[in-house]
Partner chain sequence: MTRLPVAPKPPLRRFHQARWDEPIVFELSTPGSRGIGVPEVDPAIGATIGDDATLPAAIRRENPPALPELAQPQVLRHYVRLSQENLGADFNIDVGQGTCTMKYSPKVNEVVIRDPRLYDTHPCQDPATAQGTLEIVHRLERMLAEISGMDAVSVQPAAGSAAIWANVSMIRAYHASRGEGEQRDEIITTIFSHPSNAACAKTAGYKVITLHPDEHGYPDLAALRAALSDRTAALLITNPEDTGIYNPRIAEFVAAVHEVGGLACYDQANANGILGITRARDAGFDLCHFNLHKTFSTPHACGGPAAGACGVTEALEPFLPGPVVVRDDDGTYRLDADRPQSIGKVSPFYGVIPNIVRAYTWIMTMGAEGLREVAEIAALNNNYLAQKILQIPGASMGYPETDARIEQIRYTWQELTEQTGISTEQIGWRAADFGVHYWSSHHPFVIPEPFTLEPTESYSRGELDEYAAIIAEVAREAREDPETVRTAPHRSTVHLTGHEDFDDPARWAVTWRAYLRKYPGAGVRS
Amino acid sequence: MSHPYIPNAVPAVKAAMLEAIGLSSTEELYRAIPAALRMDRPLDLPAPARSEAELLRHVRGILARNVSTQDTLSFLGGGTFPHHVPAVVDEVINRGEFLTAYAGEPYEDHGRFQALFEYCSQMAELLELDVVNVPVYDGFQAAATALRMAGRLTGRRDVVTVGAIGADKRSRIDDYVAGALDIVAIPPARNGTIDRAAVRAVIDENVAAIYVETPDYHGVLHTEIAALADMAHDVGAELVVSCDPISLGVVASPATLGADIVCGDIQSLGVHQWFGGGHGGYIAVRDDPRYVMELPSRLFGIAATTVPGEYGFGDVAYERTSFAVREEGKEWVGTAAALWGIAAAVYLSLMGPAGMSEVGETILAHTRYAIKGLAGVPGLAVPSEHAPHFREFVVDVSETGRNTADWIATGRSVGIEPGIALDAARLLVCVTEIHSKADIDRLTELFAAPPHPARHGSAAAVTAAVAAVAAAATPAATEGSAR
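Could we see that chain alone as a structure, in the form predicted on its own?
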């Protein structure tokens, strides 16, 4: 049955389109989605609202059920992080010329091209690379695109991923590279580090890239980047590193350690958690035409005009993109997450090198303080305690006699979100510059206060032990939030 407002709804047109892609029905388009997640009945919709006032009351009732991470003591991260956003960032990105301009097209550009050029320039300086794209949808998309680039550069199909990668991100990567690349995953060792022997065992001349994240999904900062670069380059492969740019005030850029393509998400640079986050993905390469021309997304540059002292800003190598060559493009390019790029540009301008160093040092100190405090609670363990961490770490609660769901419920009952449940035994805890020493102590006390099995001693003894650990672990930098 055709519909006047739905394109290509005429049955004959739908049949021709299905034939062109080798399918017999539209149901086959959804075969990758598990049956349990697919709707097999009409939507259970309420009766239509009788007035605008009734609709507003209904929507406000739904919104009132939300609990913001700003209304509780939250240690939730997992890809969307609670970093401080200076007020001026929101002021700038809410300006009409930035907030409403779609993709920065010339007929509605009132400084957006220049703002995005400044973003690309600042990110390039931070990453110590030459060329950075206008933000794609998010870090997931950036990682998947970076791997497709590596496949095209090498003409190979195999990708080796190492370390902890979030399940959601891995799912997005799998979907995006399906049919073009095959992935072999090397999980992290028990202590959170990379198993170099396992990587060597699978590296050969069929590998297009080694992919690693630092910090990874469990917050571990990997010290093996240079070694992985050597392994990749020895067989003619690329090293693709996903890196959170907020760490680069205190951690060496992957580019200086041998990475060929660096990618990641910019949510940590001046973007709120926003009930799931405003995200933008960056991809950075050196100034080598082989790499630059494989970037499918938009690049912005600066050029002199015919007026002395006047400059213009706009697309570089536009002919690479699917906007220019349509179906002949190397990848499809969609709407850029440009507004978040402008937010990141404002954030980086405010912070400067000294500010980025200060916020990085604060996060490192807070993270280590939290690890020491929680690892000192009887019944808790931090499996990768002795590995360097940035912002996040895993806590094993299996010896407390309670699972992660119980601990999360207990935390919420006293206004604390203690972390993300990775499974029944492990929580992913996030600590940033916004958490004070008192905040971290309160999290530690949450786990110390309930009675533990008899072998762990009384609750009073546990509390005393935690206090002793906290006193021994306190660094000067944890006396308050950085900003």
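Numbering follows the first chain given and starts at 1. Take the two forms, find the largest set of C-alpha atoms that superpose within 1.5 Å, and that set is the rigid core. No experiment lies behind these values; they were computed from the predicted model shown. Compared with the form predicted together with the partner chain:
- Relative to the superposed rigid core, the position of the CA of A424 differs between the two forms by less than 2 Å.
- For S436, the Cα coordinates differ by under 2 angstroms between the two forms after the core has been superposed.
- Once both forms are fitted on their rigid core, the CA atom of V414 lies less than 2 Å apart between the two forms.
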Given for the second form:
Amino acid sequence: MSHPYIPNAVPAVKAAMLEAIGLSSTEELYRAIPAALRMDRPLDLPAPARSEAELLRHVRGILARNVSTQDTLSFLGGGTFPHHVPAVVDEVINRGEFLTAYAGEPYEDHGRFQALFEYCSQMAELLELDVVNVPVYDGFQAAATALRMAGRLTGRRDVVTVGAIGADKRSRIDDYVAGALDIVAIPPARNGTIDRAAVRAVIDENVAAIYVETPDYHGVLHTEIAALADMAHDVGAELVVSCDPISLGVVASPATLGADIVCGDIQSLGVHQWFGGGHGGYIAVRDDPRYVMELPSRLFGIAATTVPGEYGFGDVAYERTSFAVREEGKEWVGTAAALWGIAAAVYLSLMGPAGMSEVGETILAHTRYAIKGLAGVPGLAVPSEHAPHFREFVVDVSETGRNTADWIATGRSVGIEPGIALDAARLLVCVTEIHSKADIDRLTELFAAPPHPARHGSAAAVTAAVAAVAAAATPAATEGSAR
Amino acid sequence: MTRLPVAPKPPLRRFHQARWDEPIVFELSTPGSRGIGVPEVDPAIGATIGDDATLPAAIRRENPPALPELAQPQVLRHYVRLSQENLGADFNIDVGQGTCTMKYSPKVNEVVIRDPRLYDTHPCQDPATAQGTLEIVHRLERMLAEISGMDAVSVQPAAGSAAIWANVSMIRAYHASRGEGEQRDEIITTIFSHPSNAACAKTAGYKVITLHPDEHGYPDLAALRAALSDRTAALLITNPEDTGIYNPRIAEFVAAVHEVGGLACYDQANANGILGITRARDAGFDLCHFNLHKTFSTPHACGGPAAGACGVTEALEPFLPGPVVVRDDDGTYRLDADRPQSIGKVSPFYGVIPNIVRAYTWIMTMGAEGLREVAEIAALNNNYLAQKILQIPGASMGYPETDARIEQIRYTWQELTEQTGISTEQIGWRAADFGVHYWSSHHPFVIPEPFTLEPTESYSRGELDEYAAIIAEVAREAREDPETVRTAPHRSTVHLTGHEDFDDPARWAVTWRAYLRKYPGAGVRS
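What does the same protein look like in the form predicted together with the partner chain, given that the last one was the form predicted on its own?
After this comes the whole thing, all chains and molecules, with the earlier chain placed first.
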């Protein structure tokens, strides 16, 4: 059978095409490649599936070893969040017209330009800033680039980070700014708040930026943003704030509190969890060319066409980019996360101002309810209990006589993922709008009345069930390594 | 006239792109409309927490965001209309976007990934409940190791340029580990390698040296030798380059870099024509990267999400992004984060999972034989299309005397432009009227008035003939009816768009709110 994805593999067609170009075999197409560099054997790869039915059996056999968070009760966040994804979002972004389009030119892919312009425009309303970029890879990249922008804007090297930042994100930032910026981290106080004096002590004329997240990695909404802005501006530094846009129906936008560059991740706005593989990043600034010209990403502008009443689009300030001027551009630009931007556009259009306000209120209430419930369990403490939180908070389990790994194993034994272990004592717990009161009560109950120790320590219920399913479903083709 | 039989089709289809004349979503707003409901706070929760969830005034938003308000059918209709104003690879002969490998993204791969066991899984859940995903990551990495010949692969980078960055970062870490980090401060690349090679190197702090081609279009070995020194950290090079020319002396380039203690890093964005034919490792490379959204079929998605893969030799393996997925002897997959020399994270968690699964699934439909057929047919299609394009008066290819293009060709309209004044950009605008993509090339235009075609393996002979006929027709118009080309597009979604406002800070408008602020009264519908 000629391969169904390769139309010209049909022998007669291939022969006719070779003849048309005066060759007798495809081998001659490779005459430029020296014999010493040619493979003298076939690639050593698994035998392919010959049909869709066999392919699906094979891949689904592997996926049978996964369990969806729909089938457990998950309180996992830490950067990838279980928010509701509206059906219309999936309908739009799965359309072949969007899914399979290249990042094309305005006359071929006008719809993509308008959809992304609308993404940027709706983000701009949430953020109350006039310039938002076409998405970068993720919130990690957005933060790292925002800091390098601050470095270029100020001609300085020092960055002061304030509050809790995830270790993975910090790793990404460290890799990205190495050699260009030096980071001093001021961790949060145990009660979650920012120690202004500690920040002030390290702020001087060498500081390019103060960086803070709100909510931060521990879910704390910082009330000191305006004060940090003043501290930064007093020494000529930029205030860079990372925030999750899903909070902005209820939380003041960082720009109104004095932030100069705002950045973050858009996974919350209509992108599934994808095992942490569904991220896009935004960077927003005022419509000031000094800031705009430091953005590496593409910016889509609205324009007039030769027809009155028709909207055209194109690239704004393209000469900033590495596409235009290679290493003379700002950092680099490439294929990143456009479709997730379109997902976020659809999400925000569905939600509107009232939806964003409601989802924010619900998350605030669920977070507070979960904090209250867990803080009330003997042995548990929520050290930052009195700080405002959005979606996440840290529970200290050290007075329970068990460590976090133990609690996680206990939870898993009854189908609950209680949180992410930050260390042996601290668990990061996430609740969103999708959790019900009963869900949160089950979490509290897990700690208040843990399942009998006899069950804990034996094979975890979920794990055992999965293993059983997988053993039955996995075909022989998945055995052995890839090679 | 309206009786059967129907007349034969004309030689070129009478295409017209969807033109919905769609307003901006804000203009569709009706106050009070809602597109979706949100779970409300349970009264029992409200009673328990009282006012405790109320935010301090200092951080409470005062005014609701000025988002549009639409009911659900109107949101759907608006965005579906915008989707129709796009030329997806699902329905256009997408060979005009050279270097980008616009191939068929199989639908069965979409069926595979639209599974809650992928999209509704969390990276921190019990690894025992994520064995399927970890296995696919591991299997794909081993497959790509075989395809490149490299010892170890990471699919963590989010895209091609992110993979270039990860490679540059590993190069930096490698030299630093040997105490040569400060000394080796130069990276060499070529002008026909993707701009991100130069740009990532510069962002990482390197001085960038760009080699220009010799008179045959090959990277200049003498220029490389002149540039090499004990300051050389690495050579970042594509092969075949964006001209489609394969550099037969590539192993000599790599050896010369090694002689001065530098590393050789292969940008394999153009790998589609050489799968199973020749490998990065066979030419001596230390690092390479693939774009899973090019060579390995994952859809381009209007510009991402994409996925990248970095391949390295054993010597560079300790520096790979972490954690890495490892397979224990009992067949269990786990994450190994104990990697002290790793450059750390280049993406959140483990990479773009949907595309990793799509790429794995695609390779599992191809196998070794299929991959080689992909390469051979991609090269055949390219050379077949070339023979058609080169018959068009005014079209030629860069470095015409240099033989044997692999999977793409950078052509030039220099002669046509000199004769008609019509530029490659204008030809692209007119090509849109026929329902196809067309792209010039990356800047700078080393080859004048360039265009770059890459037909991949996915297009039939008839489709290649049709694409060539479209280009021939536009070239004919350039001579015989240049006004039609100059005022194009005519049958696209929109008409010729002014670019004058895009570079003026006082006039550009990147968002609707900026537009309304700068142009008071605009956007109000009569």
